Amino acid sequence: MNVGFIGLGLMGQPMATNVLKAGFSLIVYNRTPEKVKALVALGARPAGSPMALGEDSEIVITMVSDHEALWEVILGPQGALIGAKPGTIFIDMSTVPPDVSCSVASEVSKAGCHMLDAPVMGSVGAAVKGELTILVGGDQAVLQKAEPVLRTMGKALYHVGGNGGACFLKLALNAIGLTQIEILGETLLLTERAGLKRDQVLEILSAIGLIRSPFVETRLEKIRKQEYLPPTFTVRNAVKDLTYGLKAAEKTGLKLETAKSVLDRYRSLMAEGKGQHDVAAATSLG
């Protein structure tokens, strides 16, 4: 099977890798070249362009920054789409509005071909071991002809509903994890200000099972060292992804006002020029 991959980021890459790793025969495109050679030297083919890549793939993997991305690449003028014979299956597996996906869904079942939204769960860390909880969002049938790609790069897959639904549930759960790190952030103010040792607060809370995070433990070393070079998810993405979050609750008439706060703090980072940063720069509040 002919697996085309775009987007090749700091989880794409990974990701694209264990698609290779497992077998399948890898097409890649990135709009940044450079960031195809790692993938060719293990035996992957380059795309001049997402409409080559589209020709010659049964599955189009797409992991972008933003909607406006998935759009270009799949919908452009030199989008995938145009390329794909009917039949082909697209999975997105960004972190986009569930309206945005929705209607690249129905743009692509125009054409004869079929869509998931798969947006994942997990760190690089579990990207590069193939150990990703996968939500996805579509037909059944057509997950089945997909789940041997999928597998290879997740542990867990969860069949969520239709369209869009998968992507809903993903900026529901980002919203939880970017939580835990502010209101670390607000934790570690306030018994430093008390005069407690941030290290001993902090080896406290990841001995205490019933408030231990693994999202917050994953950057236990960089909160500890208040060092936020190199990330494993941006503050610039948590601004991203809060945004979708809210817009997507607003639509449903709910205003999540935890979420909004939260949102505000990730935007001060951002004013900071911090936007480059691991998330876990939220904890740096004085």
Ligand SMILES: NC(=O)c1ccc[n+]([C@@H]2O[C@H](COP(=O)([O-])OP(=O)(O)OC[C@H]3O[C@@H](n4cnc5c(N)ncnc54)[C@H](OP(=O)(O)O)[C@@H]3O)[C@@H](O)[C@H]2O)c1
Second form
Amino acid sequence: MNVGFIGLGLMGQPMATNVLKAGFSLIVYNRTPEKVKALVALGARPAGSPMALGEDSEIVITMVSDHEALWEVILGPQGALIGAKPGTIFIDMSTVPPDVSCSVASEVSKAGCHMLDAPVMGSVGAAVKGELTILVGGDQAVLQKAEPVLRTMGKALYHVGGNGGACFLKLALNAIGLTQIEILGETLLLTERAGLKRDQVLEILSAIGLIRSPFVETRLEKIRKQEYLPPTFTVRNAVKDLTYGLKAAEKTGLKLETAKSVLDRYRSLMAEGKGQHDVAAATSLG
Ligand SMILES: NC(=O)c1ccc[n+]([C@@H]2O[C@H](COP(=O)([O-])OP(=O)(O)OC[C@H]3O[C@@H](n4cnc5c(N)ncnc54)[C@H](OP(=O)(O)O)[C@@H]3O)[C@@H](O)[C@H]2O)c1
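Now show me the form predicted together with this ligand, since the one above was the form predicted alone.
Zooming out: every chain and molecule, the one shown earlier first.
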């Protein structure tokens, strides 16, 4: 089966590598062409455009930054849908708003193709190990066909409903990890004001099972050293995800005050020019 993969960023690169290593024939496209080199060296074929990739793929996976990028690579003038044969399965694994995902799915369906939203929980470490948690929205029969490919990237896979459902859940769950980082920042500021040592506070925190956070622990070294580059999950993407999440919540009539205050914190980091820093930067307050 020919699998096309669009978007070889921090996450896409290791995810596509796992698809290739599992034995699928892989075609890759990335807007910045240099990023295809590592996968081509492993045996993937490069495509000159999403459209060219679509012509040759039975499954097209996208892992791009945001809703604009998704629209561009699937529905743009050089988009993968233009080249796709009827029956092609599109799987978007990016974090995008549910309504945009549903609009893309509707256009894909008009062309006789299928779409799943399959955003992931877990960061670069889990992506490298093929241990992402994959949330899937869309038709169960389509998922059955795509499942062998998805299983190369994640061990846990949950079908949560129709198109857009997985995007919604992803945004709701994402806010939890980002809030944990933010509240740890307040804790560290508070304990430092009391003259307590940052290293020891972090050590004790890790030892207390009751309030440990795996999301925080994958970043403990960064937080201890207060060095937030290179990132595994950027402040820019945190702002994007929280903004999408709050908009999705508003459409249901909810105002999420905690998520809003966490978003303000990440926005202020962006304003300080730290958009490319890891989200752990939110622990350096004061
Ligand atoms: N990092 C994480 O821990 C994590 C975890 C779960 C989910 N996610 C989600 O996964 C997605 C990718 O995240 P990432 O961390 O891999 O981000 P990233 O490293 O910034 O990669 C983004 C990718 O999107 C491409 N792109 C952006 N705008 C584009 C456009 N207009 N046209 C075509 N391609 C475009 C980029 O191409 P260039 O190389 O040319 O810039 C790059 O390949 C995001 O939706 C993110 O929220 C991330």
